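In structure tokens, the next block holds one chain alone, the form predicted alone.
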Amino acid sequence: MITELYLPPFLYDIFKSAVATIIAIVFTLLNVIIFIYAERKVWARSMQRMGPTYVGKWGSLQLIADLIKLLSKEIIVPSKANRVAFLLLPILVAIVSLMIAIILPYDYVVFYTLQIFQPLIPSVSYLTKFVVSNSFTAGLFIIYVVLGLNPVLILLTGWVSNNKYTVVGGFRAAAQLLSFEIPLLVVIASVVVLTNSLNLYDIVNMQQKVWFVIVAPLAFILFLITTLAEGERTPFDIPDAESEIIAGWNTEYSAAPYALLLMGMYARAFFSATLIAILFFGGWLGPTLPGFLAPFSGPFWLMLKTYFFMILFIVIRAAFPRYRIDQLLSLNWTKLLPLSIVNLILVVIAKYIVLSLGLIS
């Protein structure tokens, strides 16, 4: 296919990266829609909401109606806000959130899923050469750096609205995200200690014999809690405490800019579910599917695990109340941070045990 066009290696790499990036972003956006739909369905059942249950087949028309309503609304810019910054920041939040999609193995999921059509279309086998997510040798580090940009962007988003409620919401969000990034970093460090690698593919391959959730169960629990907080998910949705500060840092946003902010939040939650599957549950490792579905085995197991944690996030949001800001910060500094340090020490000990048993190499 592409190699037959005799493209220079430099142009070939650019073209391959562009294709993989587009595929990863489109795949993420489709899953964000699935995430929102699934969340509304669970809420409808648990809270007896009519719309997502009865409007259209399986409540699907309610989501479409809300999307049309959201995109057709007028974009209102506060009179005293910086208009350019006000409209630009939602785009930056969305772009920064989607940057993580390029690093996670979503191109692998799409291109290897298409391999099931190889008996009918032999040339589809060339698509496996377009996977670029395996080339990020420091992928885990890059993901953490990108997540570190969110507090700054959220704080600026609240600041440029020129509303005291959005400023308070922005500072609350920044305080939450910055504080939880510390135990999150320590937990990520424990995974690096186990694998001696920042490459997501290497981390998965190291779990051929035993998943890291068995080797480091405390790390998994801490990672789950901190990613919920980083994604501003219940019970840590303090920045969106509408009963206290209207709707937090995004109070002044409506229509398409609000949709971009919402998309960024759900994308980060979806990425968190994928990261949990990769770091602690073997990623795409699992039994090979029978027959022509064999090439689909890896994508199937990765997405099954991702969707499991996505549903878990939804159930947690439907079942648990919100923390107060003082309770949240107390939880982080007095419990999660000390536990993350203890976990790092335990992981060092656990590594020598599993090495002696030959479970990792």
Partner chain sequence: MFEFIPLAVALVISAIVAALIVGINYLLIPSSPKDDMRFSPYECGEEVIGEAQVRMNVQYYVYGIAYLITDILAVTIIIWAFYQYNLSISSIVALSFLAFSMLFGILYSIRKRLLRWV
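Alt. form predicted together with its partner chain, vs. the form predicted alone above:
A single chain, with no partners or molecules, comes next.
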């Protein structure tokens, strides 16, 4: 049915992108729900609590119930806040977070998983032509260009809410996110030194013989720390430190705008987990699965690595105390920034060693 479809090239491109985008966004939203559920369960277990148990088996429907609750609440706009900006900014935060899903290989994951059904429905192989995430020559760069809008949006969100906690939280968030972007970009530059490409598919295919975590272990550690800080996750969650400033820059939000902000935060953390898997752990590379599962092996390894880092983020959140803002910023400017430049030099040396051993082409 789909194979019969005829469209002019430009419209065909738009149609293809629209299919891939919808798939990627739905996949991201599902994984956000899984992430929050896993976080509540693992976090509760580490405190010897049970976590959600009441709704569904093992509380698995708790997040759906929470979503329905949030969507049926009243949207309260504080009398002192700027009404238009207050309602518009969560939508912008959600857009900035969700549109990155197209660059990450989620459409690849979904479409290649569906290839399992190829013996039953042969036309499903046509879906692999709908993968668009491999067409971004500057994908890695575009991700951080788009995410670079985040500090501005968060600062504005805190400011227009016109509440003492949101203003303090917004300023803290802006200072933290701006500061940690620098080591993050320098670490990404060191990955680019190894690959000579910003395309995520090229970066994965360069790791056929050796994962980059072995070539550049320091880069991986720095990337882990800085993405935790960029995602405002513990131990770097001072922008919404609940015991100091209520909920930071999103104190005044309720109902759907709050759901959007929360979704944006968890979507970014999920993207970070995927990016670590892609940049340092060989993405979808791994042994081929046996039998009819063979087309599923790429998506399987990618998601396995992604969920591993997702659980790691959660365990870090459960295990570490929060930094103070001055400790945090001095950690960044006096330790991470010089270390990232040292790492760049180390990676240049490592590249020549690896090249001479013939491990990357």
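Numbering follows the first chain given and starts at 1. What you see is a predicted model, and the numbers here were worked out from it, not measured in a lab. Here, rigid core means the biggest group of C-alpha atoms that superpose within 1.5 Å across both forms.
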Core aligned, does the CA of Asn196 move at least 2 Å between these two forms?
-> no
After superposition on the rigid core, does the Cα atom of Thr288 shift by at least 2 Å between these two forms?
-> no
Honestly, after the rigid core fit, is Ser72 moving at least 2 Å at Cα between these two forms?
-> yes
